[in-house]
Partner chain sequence: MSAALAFDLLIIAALVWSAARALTVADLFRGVVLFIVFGLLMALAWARLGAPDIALAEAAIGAGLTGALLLDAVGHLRAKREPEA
Amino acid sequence: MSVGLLYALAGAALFAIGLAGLLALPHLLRKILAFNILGSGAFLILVGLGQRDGSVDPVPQAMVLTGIVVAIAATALALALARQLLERTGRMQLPEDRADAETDDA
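For the form predicted on its own, could you give the structure of just this one chain?
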């Protein structure tokens, strides 16, 4: 097993954990964190599969670096929107998530 394949498998595990957290967790901040874990898994898969015969392909690395910058900006925007939602409603859940949680409690 090569090192690149090991990175890709670890990235797939991170992607699966992030996707499960994104779908299962109702709290908005936890969804944002799960989305970041999902993105980190995708970046790790790109880096791991971007190696050919021991040499590194620079294109996936450039895509990952660009993706990291975009992910930071998207996280900052999501946190700002979550803060506005908390100030306006007093809750950190999206309205459709609250409706699902209320029907589950009944």
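What's the form predicted in complex with the partner chain like, now that we've got the form predicted on its own?
Below: the lone chain, stripped of partners and molecules.
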């Protein structure tokens, strides 16, 4: 198994972890963390699969470089929105999650 395929499989695991966290965790900051982990998994799959025959491929690498910058822009915007929600409701949770997670103090 090549290094690329190995990291692509790790990317699949990270994608699954991020997906589960994004859907199951009520706290918005955790959702943002999960979204970033999901994104990192996707980036690993993109580059890893492109290099599964063992050669270095600059095309997916350049795309991931763009993706990392877009991911931080999305994270900053999501954090600003979450702060706004905290300002207005006193909680960092979406309204539909709140009933489920009264005990979650994180």
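Positions refer to the first chain, counted from 1. Each form is matched to the other, and the largest set of C-alpha atoms that superpose within 1.5 Å is called the rigid core. None of these values were measured; they are calculated from a predicted model.
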Worksheet entry | Per-residue C-alpha deviation between the two forms [residue 53; rigid core superposition; Å] | 3.6
